[in-house]
Structures are given as structure tokens and as C-alpha cells.
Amino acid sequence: MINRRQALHSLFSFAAASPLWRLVEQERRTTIYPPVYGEEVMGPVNLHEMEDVARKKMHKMAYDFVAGGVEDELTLRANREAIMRIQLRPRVMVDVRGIDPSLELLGKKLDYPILLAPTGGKELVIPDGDLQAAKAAAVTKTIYVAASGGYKREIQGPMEWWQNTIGQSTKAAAQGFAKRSQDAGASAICVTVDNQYQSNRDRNNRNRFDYGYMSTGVPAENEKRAPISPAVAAMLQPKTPNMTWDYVDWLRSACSLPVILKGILTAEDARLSVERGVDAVIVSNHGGRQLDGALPTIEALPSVVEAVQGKIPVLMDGGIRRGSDVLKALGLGAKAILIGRPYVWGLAAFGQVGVQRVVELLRAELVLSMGLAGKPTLASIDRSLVRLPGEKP
């Protein structure tokens, strides 16, 4: 007589013998979950809720640093507008059970392809939050382009960094600048091509905002501080204004690490960076920063892919959201995108975890976004994905 063990055992065995039984348990297996923090981490359940958290926790003038974009914010809303205008043409009935983000680019394997993107003054948000940042970008194992450096020596374990620079005015200027980041363990550099002054942001004007409380943070009311580098309305504040296509080779002729230029948005840019040796370019207008009226990101995206000709990586900036919006700029030619105020926002909310918490939404989002197109690695998706404004169906 068999017992009751035994014939469990025996219906279990029946049941994992069926081909239905067979796909539930590999379904099972190919679920992915998000990592799991505490209840308040895990409150805002997208990138748009988390800027919510931040802006409660945030000091006004340090939010609108960061929130805010230059003059009219034309630019800005653009960047974000042209996003949402596109539209994607998923595939069916495509075996989309496995679903793989990674890539390599310039010569490094990736598991997916969202980086985070230089941004000033994330001492206005939390101490240390670059290094928070950092700290994060090495726990989801994404490149962290920084505006500081030497993180190799704060981050136990591996870590994939670029430094990012608004240039020197000087050959030799550039030369140390080059060997130092190298020297430190930065695997690119990475330059900011369009701040050659300081934009004419009215938020920060009208807040009487100090460029000094970037590194010091914003000080009580009954602190006296005497000031730095005060907004000023429509002043002429230069920065890099002498930069030329010479900077490229300064650089390169004090190291041998790969140069991306970050901020071009023309096909003639595009293709001067293929002719001066540069190792990849992004495409940004600074987040809306620096010239109101640019051109949105993704919409000069495919004429600077169509320049290059397949001879460099182009990247993209400005605007990013969702996981479907990185589909959208992967589909018009981007070999990966940056994000910038989202994962500041993640770090104002809750620190370093906030910054992972952003990164993980955005590619989990973007994996099942790749599984609803019929999109199961990025080598599958390509330009007939999207429909741009005024295409055909």
C-alpha cells in the first residue's frame, strides 16, 4: 500500500515530468527582481517619485541647483518633451524568455547600458555624496563619470570610472591633468566641450545661489559666510572659452587613456571627433544648462550616429526617465545613455542606496521594456524600432 509520502512524491514527480510544469518552473527561474531595501527606499516606484522624496528633504536653493535649467528652461522641457513624442513599434511572438542588457564599450564588458553621468555640486545634497555615488555606481557595477577622482582608493573591489573635465587653458595644464587621472585609476577621460562660461541660470540668480556652496553645501541662515562666486544675472563669467580641437591632442600626448567628448549635438562636431582621434562622443546639451534653445538630445542623436559611420561609440544624455526612453535612444544608434539629476535625486532621498535604487529601477524597466519589444539583446534592437514625429506606422 503506498503511503502518503509516497504518493506525493510520485504526483510532484508527474507534475515536473509535464511540459507545463516544465515552463512555470523556467519562468520562475528567469524572473528578475530588483534588489530589496527598507519600506521608505522602496516607497517611490519611479525615477519621477523619487525627485518627489528629494525635493522634501532638499534645501530650496539646492534644489533648484540642480532642478533647474538655464534661462527659459526651453532646452530643458525639450529634451524631455522629444522623448515622449517618439514612438516604439514593438516585435511578437519572439522568444524573449532570456533577456540580455550588457555590451562592451571601449573595450570594457558592461551589464548594461546606463552610466551615470558627471554632475556638480552633490555636496549641496548630502557630505560626501560624490563619493556616495561613487560607492553606488561600484555596488551596480555601472561607470561613474566624476567630477573629482581617486576613487580606487575609497571603493573596496573593482570599479569602473571616467574623469570628467571642462578643460585647462594650457598645454601643460592639460598634460598634468591627463597623467594625474591615469595615475589615479581613471579607465577615460571624459570632456565637457560646452562650458565655455558660466550660463545665465535664473533660479540660481534669483536665489542669490553661491557657486562656492558646491563643495560646502548650502549654509544656515545664521551662518555668515563671505562669498565665493555669487549668480550674478546675464554676466559674462568665463570658464573654458579658448578650448579648440587641439585639447584632444594635449591630452593624448600625456597618456593612453581612451577620450570621449561629451556635449556634441551637430554631424559636423561628429565628425571632426572621428578625425581627431577621439574614442567616443555623447550627446548632451548639459541637461538644458548651458545654451537655451540647443537642439533636445534625441532628436540630434541619429544625425551624429549617421556621421560617425560606425567608427566610434556615440552615447547619449538628457532627458532619460524610463527604461522605454533608453530603448527609444538605443534605437536611434546609442550605444548607451547617462543619467544625471535622477540619480542626484536618489541621493538627496537616501543616500548611497537612493543612487543604487535609481540605477536598479532604471534596468529593470529597461529589461522588461527589451521583453515587451521583442527585443532580447541589444544587438536585436536597431532603428526600426522607433517612430520619430511625422514617420509612417
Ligand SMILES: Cc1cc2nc3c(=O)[nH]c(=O)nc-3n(C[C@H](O)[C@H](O)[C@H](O)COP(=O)(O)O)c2cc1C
Contents of the next structure:
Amino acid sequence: MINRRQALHSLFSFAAASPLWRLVEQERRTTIYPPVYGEEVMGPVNLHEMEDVARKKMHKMAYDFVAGGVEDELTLRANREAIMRIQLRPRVMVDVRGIDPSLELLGKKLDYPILLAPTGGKELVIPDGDLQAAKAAAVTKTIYVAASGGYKREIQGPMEWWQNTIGQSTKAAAQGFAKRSQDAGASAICVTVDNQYQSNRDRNNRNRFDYGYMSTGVPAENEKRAPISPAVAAMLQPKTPNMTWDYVDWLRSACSLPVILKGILTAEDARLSVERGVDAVIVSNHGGRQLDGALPTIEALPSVVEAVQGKIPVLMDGGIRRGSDVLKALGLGAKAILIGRPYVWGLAAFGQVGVQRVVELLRAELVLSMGLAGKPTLASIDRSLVRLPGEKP
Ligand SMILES: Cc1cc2nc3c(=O)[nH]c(=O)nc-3n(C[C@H](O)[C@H](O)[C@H](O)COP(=O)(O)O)c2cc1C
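How about the form predicted together with the ligand, since we already have the form predicted on its own?
Following is the full complex, with the preceding chain placed first.
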């Protein structure tokens, strides 16, 4: 006599061994069904279109603050153009039934290699913007890099987050910041190293933007407010001009968190980062918002990857808008990428779920691109996937 439990067990074993079950299981593992958020949120079919929706909903000053770059926006454009010049060399006849974009980064397992870059001024976009974006990061299980302005108590919880900073000018202040970040639950400190001065952003200067609006929002038409930090053409406004490599030691002496430098563009600084015990670097030009004419990040990436010789992970941001862009960065040796503007567009368009949709779209595009490139895992992606301009196909 077999009991009910045994019967169920044998039925299950039989089903699990059947080709039909294997098909269902395979489908479950490889198919990412679009989550349904309602027609409006599902409207934009890609990250570019999310920007179109956001633009229509935003104050012009706020839109320009997010979209803009510095001066002639040469680097802003170059980030995109350089990515578009790179081509992929897909391989075929590879079993790509199961596609797995997961990875390990600084000892933590991540489902996919897309992180949310630090973006200050989200209050300009929607009230509570930082919190909404952080919640979206928790839902999509990505790492949230919380922008400067202090540690973020409100984003404690099951999520993984890094605390960003542009630095502090004294050792004591840096140590205090490091301790507070660790106590608040950050799992790394991400230091932005390209923000020595407030940069010269023509759009903000022209709009008579006030950087104070980054935390208060744009005032109403008839509202009179005293200026806080008005944008003025080519004004030398120091942020952290005294920050040098010793800053890394200052943080280290006060906390045990990994230290990540964001804004590395050259092999020289990549080598110094390794020598100074930095745990990871992010190849970044601040989304073309700091020094105009600086290298596009996808072009800077290979020399940084070569310089660190696999000793620390290299991440990259700037101009990533498609899953195939992510693939290009990974092919050139990036461990993961970050997005800035695209998730802010999601936030402006639809709040928290807009951010989720942006991340999910990009992730789904990446998985699909991996399948079409014959690269079922991140480990299977290497330099041979990418053709740089001028290289033989
Ligand atoms: C609105 C906005 C605010 C930003 N604020 C910061 C910041 O506070 N700290 C920082 O390191 N980078 C900041 N960045 C740069 C991003 O972290 C990131 O490097 C850049 O946006 C990546 O390029 P992408 O926008 O093309 O994805 C900001 C970018 C934007 C668009």
C-alpha cells in the first residue's frame, strides 16, 4: 500500500523527468515576463522613450539639470557616440537555453550587473525622490548608490546600498562620515573623485538655476526665494579641491567598508588606486557633467582594465541605454555598469515603479542580447565579443 505522500512523490518524480516538465522548467528559467504595471508605465518601450515621458512632466529647469552636461556637452555626446561605434561579434550554435546574468561583486552575489549610480537632486524630480528610487532598487534587487549629502537612515533594510560622497576636507570629518555610513548600514563607500569644483553647466547658468533647488525643488512662478547657491557662468566654486590619495587612508582608518573610487579615466590613476588599496574603481566622467572634453568612458575602459590586471573589479558608467550597451562594456572588461539619467527619467515619469520598469527593461534587454550573442553566462563574455573601431571584424 502506498500512502498519499508517496503517491504524490512518485507522481512528481515522474513529471519532473518528463520532457514536458523540462520544457516548462526551462521556459520558467529563461523567460522574463514583463511585469504589468498598467498601460501608462508599460507605454515606453525602451529607456529613450522613458526620457520623452519624463520631459513632458518635468519643469524645464529640472529637465535641463538632469539631461545636461558641462559646457559644450562634448563628453556627454561622446559617451553615447563611442558606444554606438563599437560592434559585437556574436557567436552561434551555442546552447543558450539558460541565460544567467548573475555575478559576485565585492563578495556579494548579484542577480545582474546593473547598478543605480549616485544622482543628487532627486527632490527636483519628485518629492521624496531619493526614497522612491531606493525602494525601487530594493524591489529590483540592485545596488543603490546613495548620493552625497550624508548617510541615509531611511534606506536601511534588506537592500544593498553604497554611500557616495564627494569627500570631506579634513581627516576628522572624513572619519566621522565613514563611521556614520558604516553604522547606517552601507556596504561600501563610493568616493566621487572628479568633483573638485562645481562645473560650468551652460544650461543651468542660462536657466538661472539655483543648486539649492536640488533639495527644495524648483519654486513656483510667483514664489520669492533668497538665492542659496545660484548657477553663474564659469564661477570657481570649490567642492573638495584638497582631496588627494591620503583621503583613502582617512576612510580606511575609520571603517572596514570597501572603498570604491568613481571617476577614474586613466591607466595611471587606475594603477595608483590599486597601490593605495582601493577595492574597486568606476570608470566614469560623471555622465559628461564635470570636465568637458574628458574621454568617453567606454574608450577609457580598456586601459583601466589592463592597468588593474584583474586585481580589483572595474565598473563603468556613462551613456548606457540598452542591454547591448551593457554587453559591450562587459566585453571590454567591466564587471558591472551603472546607470544615472535613465532611472531618473523613470522616477520623473512614474515614481518608484518607473525606476523599476527602467531597471527591468535594461535587464531584460541584457539577457536577450546575451542569448543572441551566444553568451549564456557573464563568465562566457570576453574581449573577443567586441570589435573596436578600426579592428578587423
Ligand atoms: C541628475 C544627476 C545627478 C548626479 N549626481 C551625482 C552625484 O551626486 N555624485 C556623483 O558621483 N555622480 C553624480 N551624477 C553622475 C552619475 O553618478 C553617473 O556617473 C552618470 O549619470 C552616468 O551617466 P548616464 O547618466 O549617461 O547613465 C549625477 C548624474 C545626474 C544625471
